[in-house]
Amino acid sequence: MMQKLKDYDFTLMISPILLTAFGLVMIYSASMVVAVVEGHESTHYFTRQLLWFGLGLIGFIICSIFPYKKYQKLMRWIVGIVVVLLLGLFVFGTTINNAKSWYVIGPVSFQPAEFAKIALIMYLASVYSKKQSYLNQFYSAVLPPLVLTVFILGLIVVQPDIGTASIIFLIACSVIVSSGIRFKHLLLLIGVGVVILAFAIPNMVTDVRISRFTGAYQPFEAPETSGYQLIQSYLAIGVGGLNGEGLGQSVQKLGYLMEAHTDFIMAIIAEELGFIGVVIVIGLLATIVLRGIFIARKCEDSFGALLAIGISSMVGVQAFINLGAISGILPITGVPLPFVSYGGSSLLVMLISMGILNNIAKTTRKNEQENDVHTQEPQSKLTFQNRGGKTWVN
């Protein structure tokens, strides 16, 4: 039993759990006032996230044990279910924060676009790993998987959920580039992407989206409207300093900073725990991303390597977009901070992904150990020779 546990990557087991546990504490701190104002118990959001954490932990354990190569046999089911769920939003979806992105079933709500992230990572990793022998052929190898990718992106864009669509697009790019496609094909894809954006952007531009850009890059020109949220984030970050005001002592969470327990939880961390708290969170996120890339480099199976790259990219890209939004580097798009922000669908997908990454790490380590055993020279060699009708042993 202990030998089997040693095969797992403890860095990838401990880091997500620590981040999630820390996130639970911060969610309670950031949401208790809002929960009471909304008529709930002060522990309302904390309890709901704790339940998702329990479900995610089960998914983490199962996916750590389940052989990752078997996902290739289940690919049609995985992708098919995700596409059906995304299409079903047009009929059964619920609009939250101006986006019809959610299914609400009693007290439970979930966002199918979160599951589309990991499904698309699996799909692209599976397809491009099978096409390695003829990946230099653009129309037969590179292009076909992009049709489904664009279709899924389109379903998410029209919700509209630009933040999640941006994450999926960047994840897809990381997997495609890592698959080893030719540089001229990459340039061709970039050119096609630019043309599509040139036609799509005029239709996507609305007053709300323009205000997000002006709010991000000119917040003090509209401090009471589009720039309000970012200014409150700046205040929280600035007040925190090095050590912070102390756990639970945030002022911005008292109705000044909206979505304090979701998209802007890092601003509350900065206010209460200061620069030190921010560095710890970013350090743990960076550890997960770098460890995932290291596993991808060590993995000799192309499907496993691309899958590890996609999962690492998902964590890194989502963290970058979230941190960029709270600091004014990027427009606010409603992207949660991985493992830390309130959000059941996001947490569940992240923990499942960590389970898959752990299984890749375990399989890679076992393969290395088996290769080491096979390459070792035996200390003595017995050879049998027949000499004159007699058997000799050397």
Second form
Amino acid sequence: MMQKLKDYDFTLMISPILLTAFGLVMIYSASMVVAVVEGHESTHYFTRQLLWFGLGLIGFIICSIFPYKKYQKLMRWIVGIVVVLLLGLFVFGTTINNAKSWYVIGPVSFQPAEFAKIALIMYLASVYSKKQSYLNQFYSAVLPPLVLTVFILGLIVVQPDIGTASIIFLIACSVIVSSGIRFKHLLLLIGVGVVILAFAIPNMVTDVRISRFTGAYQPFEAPETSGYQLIQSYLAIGVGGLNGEGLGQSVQKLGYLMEAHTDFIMAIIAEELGFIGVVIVIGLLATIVLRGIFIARKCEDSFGALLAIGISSMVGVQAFINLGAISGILPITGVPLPFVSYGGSSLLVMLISMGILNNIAKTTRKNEQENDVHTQEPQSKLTFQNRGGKTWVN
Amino acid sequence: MKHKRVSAVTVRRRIVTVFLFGILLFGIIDVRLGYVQFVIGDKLAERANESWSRDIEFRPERGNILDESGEILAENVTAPSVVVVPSQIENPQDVAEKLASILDLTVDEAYDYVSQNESSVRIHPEGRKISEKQETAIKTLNLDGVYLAKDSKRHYPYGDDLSHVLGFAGIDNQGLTGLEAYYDDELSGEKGSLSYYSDAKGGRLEQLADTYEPPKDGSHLKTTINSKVQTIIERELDIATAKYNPDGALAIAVDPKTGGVLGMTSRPNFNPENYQEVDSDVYNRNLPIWSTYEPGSTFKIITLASALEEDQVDLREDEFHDDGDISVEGTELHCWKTGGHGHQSYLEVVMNSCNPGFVELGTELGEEKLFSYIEDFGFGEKTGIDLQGEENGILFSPDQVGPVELATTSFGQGVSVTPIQQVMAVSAVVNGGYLYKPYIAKEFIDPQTNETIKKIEPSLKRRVISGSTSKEVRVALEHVVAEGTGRSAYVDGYRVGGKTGTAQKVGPDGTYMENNYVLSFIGFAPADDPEIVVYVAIDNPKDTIQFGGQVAAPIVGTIIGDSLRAMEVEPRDDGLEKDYQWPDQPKVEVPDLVGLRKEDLNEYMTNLSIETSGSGDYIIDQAPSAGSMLEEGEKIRIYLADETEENNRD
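Can you give me the structure for the form predicted together with its partner chain, which would complement the form predicted alone we have just seen?
The complete assembly is shown below, putting the previous chain first.
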């Protein structure tokens, strides 16, 4: 057992747990007032997130142990379930915030799009690793997987959940880029993408979306409407300064800043714990992402490498979109901060992904050590013999 | 196999690219967050504080405005305002209907107020400072959630008296015109507040300390206004307005020794408490400082004082022959009296207000000297009185002045001045030569301790003429009133000096208007030591002969007499006597006026007063008839028609 634990990447195990635990504290701080105002216990959001954390930990442990290579064999099932869940939304979905993205079963609600992220990562990693040998063939290798990708993206866009769709799109991009397809094909895909966007954007432009953009770039022009949330976020961050106002001391969470415990939790962290708190959170997130990419580089197996890249991208892209929104460099799209923001489906998917990443890390390290053993054993024996020989001679 | 190898290298290279891209993104985010937190953080923190803090306002009491003796000219009276607490109103529609029936608003508007999602709503402005009747009605209904809050309203005990000077304050007690606006900072005091921090819904945050700033009531403003003098002025102008139905009228009284304004008024006027009822032109135009026009003969005082100061003339020794007009560079300038005044001493030139005589004085002084005196007496620039809306007036610019302009300026034509400029210049002429800045605010008094916080001293601008010149002018102007064109301003016992003015108005097209004059008189008393200077101007009076001595002089006489008695100025017994100086003409023979045009009347007007009946330019009848003997100043009634007809004469 100890031997098995030794193979695990300690940093990659501890960082997500630390982040989630820290997130729990901040969720309690940011949500206690909102919870009471909404007529719940002050710990309402905290306990729910704690339950999801427990569930997530189980998923995390299972996935750390379950050999990642077996996902390739389960690929049909995984993709099938996600597609069915997404299609099922049309019939059984519940509309929250104008998007039919949720299944609500009793007190539990979950978002299939979150699971679509990890499923699609697995799918792309699996397909492109299988086709490594003839990846220079555009029609037979590069194009087919994109059809399913576009289909899944389409199902999410029509909910409509542009935020999640763009995240999935960006994750898919990073997996495709890393898969090693030819540069020529990459340029072709980018060209096609640009043309499609050029046609799609005019149809996607709505007043709400325009106001999100103006809200992001000229918040003080419309302080009561589209700029309100960003201004409140700015105020929270601005008040925090270097050290923050102290844990629990946020004023912005008292009804000024909406979604304080979900998408805007980083603003509250900045207000209460200052830049120091911000740097710690970003540091942990960066550790996870960069560590993931590092593992991808080390991984001999291309499925594992692409899976690791996909997972790292997922964390990185979501963190960037979330933090970009609260600091006013991207429009506000309602993307949670990985591990930290309140939200069960997101946390569960994140922790499961971390489990998978840990399993890739462990497998990679084990292989490395075995390789080391194979290459070093004869040498050490030789050295031993030499030494021994000399000893014996002398 | 080869493919795979290349591909694996590509994969690794691509991964490194993604890795670097990831680092770049985190770098961007960190820099951006640091920027928001540190670079613009202080500004944001300030905004946050503003957005968190709630102020309960404590309003200061506005200061009173007082006259020189402490009489209240403007004060506050309590008037309730309607406040509703929506959460306590069970049937908003019913309450809205009831409120709409009492206050000046529709049911829909009332419903908006009573259904707002606020803890308390002030019905503004319809429910602010309501009348007693509305107050009683609301108290009687006794509606749940409808309250009357104490509020204060500006009250002006003298009604429309002094309205332009006092001005008025708006619904939030902010000064909008007049002294109320000019001294708004001092009068309004400082708001107090109880600041507390709150959450977004307005709930109080216990962890952040409250701060209380008590309000600071506004200072009382004591003015130079003498309410008795003001009342006299108002009364006289009311009478004049009723009698002559003029286009406008104004009066100013100042203390020549300080420049302090004793009284000032305009017609039309208004009640400051109901200023909305009149056109904004009425309350914005404080005629004594706003209107500019040709002064006419009152300006001759300036020419006279300048000529005397320059030793250009000896009033008793030098003589002038007036044959009715004077030629200046080929332009004939007429005396107002057809045929002229004949042979006169310069004292008589002044008494008769003889234009050619003044042209002679002005021409002798020369352009440079006359205009430098005019400027020294303060014409062409604002006097700097502490009221808003003062005008400059217009003088000829030096390069425009030729001999004709110099000549007309000498008797008050071709310059445009404000009444207050004339009053201050004449005050300087009669007070020994000292030009003061006119002022109204005298003291600011702390409302709590009644101590004077700030005192405003008279402000001397410059000395223009010597004491002896000043004395000479006073004597000459006393003669004008006792024996000359200003006889109807004579007040027994108060040695009144003064000068008439009849200025033809310039119409919109830039030419002089027919039969449309500003009739004015400027007077001062007592002539040995002037205590008051009074100026009255009546714009285009109807049903009378438009001549300053006829219309304005008697008003000034009454104002001066009554004011000096009210001010308890010692009566004099060494003045010129009105009757003694005309022993050879105790009675006047009534001339035959029938058949003359109205304009021809000018020459008869100095010693008889004329009332008109009917309208038109031609005189068709008169009473008493020609040849009767009348006391000087007695009335002749004339009957006017559009044309003279032989039939009418018989």
